[in-house]
Amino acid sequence: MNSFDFAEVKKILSTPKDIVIFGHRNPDGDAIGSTLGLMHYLNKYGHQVKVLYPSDYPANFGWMKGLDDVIIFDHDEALAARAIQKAEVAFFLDFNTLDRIDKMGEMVSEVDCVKINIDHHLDPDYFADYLWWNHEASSTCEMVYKFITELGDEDKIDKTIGECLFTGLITDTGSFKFSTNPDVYRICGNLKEIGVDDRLIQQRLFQNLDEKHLRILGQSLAHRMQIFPEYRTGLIYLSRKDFDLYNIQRGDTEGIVNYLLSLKDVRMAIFVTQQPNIIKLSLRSKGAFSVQEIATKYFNGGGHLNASGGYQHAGLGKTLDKIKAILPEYKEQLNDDSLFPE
């Protein structure tokens, strides 16, 4: 974790201004929380603020208060332009690099703001101004709230704010799974002292699903699963025509690739999908072993040690043989027992 001047950006934030925050493209859960949780604290003291995705979010986050107001890039680009160059602050949540922002990264570097970057991904870019940066958090969720709280603001921590940051905390430690630390559930903790319902939040994430994805999920383990013992490693795809034949939408297949690692004898799971454009690719690991490094030398990624994700512009048949082509390079670590304790 790197030094980060909070008395400086108190100072910043103490008379109100126009501000920005960027979440990544594909927002997830913790992109949305952490973003639409800011943006609930900055409001109270009379900032403009504005949440800016270059995406749209998935469905099953639509009851978020706040997200209706996000600005999506896809949709209006003139809208999100003309926040961009009114800003005289700019927040970067969730990601590292200016590139998970698209072409809204380049936008905003020519933008004379001050530049806040929050995040837990490994290897950050330097590109803020001041850059809060921890990867044994688990999330940006949990890196908001001890930034409000380092500001001497925890008693502005609404149950609004409380069910933002929750939703992150919950999404990216996969239920409390992994990623986690003692922080975690002391902020849990503190979250329904002030009254977050983590039931229900559980039921609107996870409990609310269309016919269609357990669908999409019996294709998956039934026809698009391939196991190779030899590498402790399961894989499942899904090509265009799958998407075509389920009508399949943004945040429709999360979760599916952490079915692999249910498997007694598989210590990493590979998700690949066919986009329109390109080939996105997430990989989920148990104990010690490093997705992070075969996403970053192989497929133009990045992540987590257990969780991270990557693309690349081959077609699906040539991005499943890549796969499989470089997965002897990591059979003795995969079939090393001391990196799995039980």
Ligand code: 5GP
The other form holds:
Amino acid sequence: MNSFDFAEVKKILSTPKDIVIFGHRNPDGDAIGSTLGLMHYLNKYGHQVKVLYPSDYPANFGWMKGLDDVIIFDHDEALAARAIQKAEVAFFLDFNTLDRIDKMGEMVSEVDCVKINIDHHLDPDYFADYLWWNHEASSTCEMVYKFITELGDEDKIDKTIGECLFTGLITDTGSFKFSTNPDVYRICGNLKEIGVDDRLIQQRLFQNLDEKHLRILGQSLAHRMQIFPEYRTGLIYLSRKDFDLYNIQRGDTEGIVNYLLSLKDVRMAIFVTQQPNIIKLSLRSKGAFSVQEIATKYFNGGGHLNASGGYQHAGLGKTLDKIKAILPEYKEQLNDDSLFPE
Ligand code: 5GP
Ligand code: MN
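Which structure goes with the form predicted together with the named molecule, now that we have seen the form predicted on its own?
Let's see the whole complex now, leading with the same chain.
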């Protein structure tokens, strides 16, 4: 954890301001939960707060309070630009390089506002005036809970804020399977105490699929999965044709990559999708094997040791070839049992 001047930030926030809060492209539960949770908290101080995402959010988050008022840059560039130009304070949550908010990164760089970055991914860029970075935190939602607490306002965390923060805590830990620490459970205990309905939130998040989601999963597992036993690696790819055939929208393929890691012999999982302009990669691993290194070195991306992502400006076939060409470099590590305690 690096030092972060909570007292200075508290002073900045002590008078009402125009504030923007950015979440990253393809926002996930932690990005949405942390940005909305912080928004609800800042609203209590009379700030004018706008939350901005570069691209739309998955439908299973639609129940979250405040989401209707989020500005989606892809939908309304002019509205996003106006909010950014007015900003006196900008928060950047759950990412640490400005390219993760696309064009809005350049736009906000030109605005003379106080920039505050709170994040738990590896290798931050130092673009903000205040960076609170802790790659050991489970989620940015955990950090926002602690941020509010550090400002002396734990009692201002109400059920609405709590629902937002619980969402990021449960999604970023894969329902408490990884990246947990004692504070995760303490915070969730506190949230349950103030009325957050953990069962209902899980139902909304995880028991809310359309029929097509299971059909996409079926297609992925039956026809688009490759296992490379010598590299202890599993791969699933979906082509443009699959996207059309199954009417796949943003967020519809969330979680598919994790099925590969349920195989006892697979230590690295790679999920590749052919999007309109790019090939998107999701990488996951077990043990001490770093997919963050692969995402950074080869795929313009980053993330965490065990969960990273990236992209390629190439065709699907070329990307799959590139992956297969890279695997031998990691053969030894992937077969080194000492990196994968059981
Ligand atoms: P996912 O595979 O679920 O899209 O992302 C897994 C992790 O990698 C997340 O923590 C996400 O923030 C990070 N990630 C995904 N795509 C990118 C990317 O294009 N660039 C960087 N730097 N990180 C990414
Ligand atoms: Mn996160």
